[in-house]
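One chain is shown next in structure tokens, namely the form predicted on its own.
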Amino acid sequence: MPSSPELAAPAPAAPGARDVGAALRTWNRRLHYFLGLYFIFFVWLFALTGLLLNHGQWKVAEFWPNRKTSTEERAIRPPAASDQLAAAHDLMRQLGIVGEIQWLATRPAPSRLEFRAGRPGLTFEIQADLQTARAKIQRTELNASGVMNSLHTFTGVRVGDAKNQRDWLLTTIWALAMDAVAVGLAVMVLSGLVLWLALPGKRLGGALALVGGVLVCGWFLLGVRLFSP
């Protein structure tokens, strides 16, 4: 008696389909561990820096006093371009300093240049008198916890502030590292979400934590703007 349609087992997918599926699984599972792997030393340093910015009363945290400070005097060459930038570029080459520029103020006087320069737990204020050809370098040197802590938030720009652009080479790399790292967390997060709904075991405890998540993360996005008074 032949079966009714209904009953009749479903047709088995096509050969081709099968390799294209396993295919996609195999390249999904070495992009989550190959990012994994490439990302795990930024990731750590973010969290271990973020740590230390949350809890400033730690011992290892402390790097503001434990800072080390010289001031010198030294004779320089008037630069003698007349853009700022390339005026403070001329500057650093004479005095032997490498860094993101940063502008402090308008210019105090034509006679005058003020600017800040450095990199990552080292600083250097720079006042020049261009008329007696003379300039006050202040040097700040951080330890180890004030360079991680300078590496979380080392951007080379500030929000609302249209004097201050990337100017350094490093500056702009180390930008297109963090973007690198954001968009690399991301795509961890939807492959995991992929091999998470391939392990039906495993499905309850991940929805548990999901909607965990969701909800904190949400509350802190929504509900403490709402709610607090």
Second form
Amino acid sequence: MPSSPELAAPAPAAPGARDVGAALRTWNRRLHYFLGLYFIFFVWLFALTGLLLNHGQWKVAEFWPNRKTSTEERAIRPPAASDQLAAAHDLMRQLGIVGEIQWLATRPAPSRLEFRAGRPGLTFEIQADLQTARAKIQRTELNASGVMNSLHTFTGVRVGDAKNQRDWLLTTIWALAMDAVAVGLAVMVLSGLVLWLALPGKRLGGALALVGGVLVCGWFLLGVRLFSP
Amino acid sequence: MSPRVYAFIRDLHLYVGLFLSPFVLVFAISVVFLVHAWIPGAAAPAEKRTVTDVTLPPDFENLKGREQLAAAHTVLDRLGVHGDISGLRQIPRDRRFVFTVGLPGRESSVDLNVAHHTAAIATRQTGGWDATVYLHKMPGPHNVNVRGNTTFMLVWRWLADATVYLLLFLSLSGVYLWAALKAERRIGLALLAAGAVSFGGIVYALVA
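Form predicted on its own already given; the form predicted in complex with the partner chain follows:
Then the entire complex follows, led off by the chain already shown.
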């Protein structure tokens, strides 16, 4: 049992503190709305493409069988640069290709330069023979569903693949946008919790919903592993 | 706007949002790891072991589809390897099978030699952060005919879908709740427009 009036009940806040608390609550509510409104199109894109990626058998999600491919062979000027990345950029400039470079797992012969370059929904596989000064270019174009799916995963890097780094400014901008959406969603979750705590009448129902979510999600995050031998 | 409808949607937005918040955090946190190709603790060394005298179900090499996956789970259970088979490669010439088996935070690779009845197993405890990435990517677009061979993955597939539908509901109901606040309309519209322009601008620059 509290023995002093200070512990029995919090002292009434000074008018200034009340104002600050009210202002923080208002700004927290605004932050929740404003982030949601700003990121709504990003969230829709990632949510819907997430659904499509998990249901590749849906008619609307089909894109690989409907891809358009074409191959051409062109004369090139062998790049002077000894650095592979600079040489690839030189070759792309000659061929009029813009996009992110992806190095393939296989290492070509020294007289060859082979890589993939592209943007969401459009990739070029380039096989250049520096001795004969010829390049074979295979162009693959995806439909709208393929473009959307590519946007979901277009980061320029992959876990465990140190060979590939982001080398196109727009990939970096898109990656930063993905980070911003992720941070924005996390802030919305936290501001939502603060909004809920300010509603005394909704505490029990809200707590049940939150605990339900934490238990279900926590089971998959930790429980499945901990309870598997 | 009817006050009762408004109050009902506001409560539903609150409760759905609270239930969904841990799922949203899992997807949001894993985005940062995926975008930067870096997962703390995921590069843990593998524990390796070899099991001999592995008992195989009859006609194991000739089974196909779901029957093959069910038989593979029988073998994996005997080997003490648990999880969803996310990759299965049969190498008939060597009479070998290579399985990739995953759980959130654990990854195993099993190289089963049918001719010698041996299995080389490598297991890595990839940790909690990697678990968020695993859940983000599963079941995913690859190996559609293989993935989803455990109950937990079937349920997670359903939950991942539910997360999308509920997130769409939250965003639409959020717009409805914001639209009811007359004082916040102008700045809200400005932010909606700014979001549309930045989204459209980046996507256009990337794709066009």
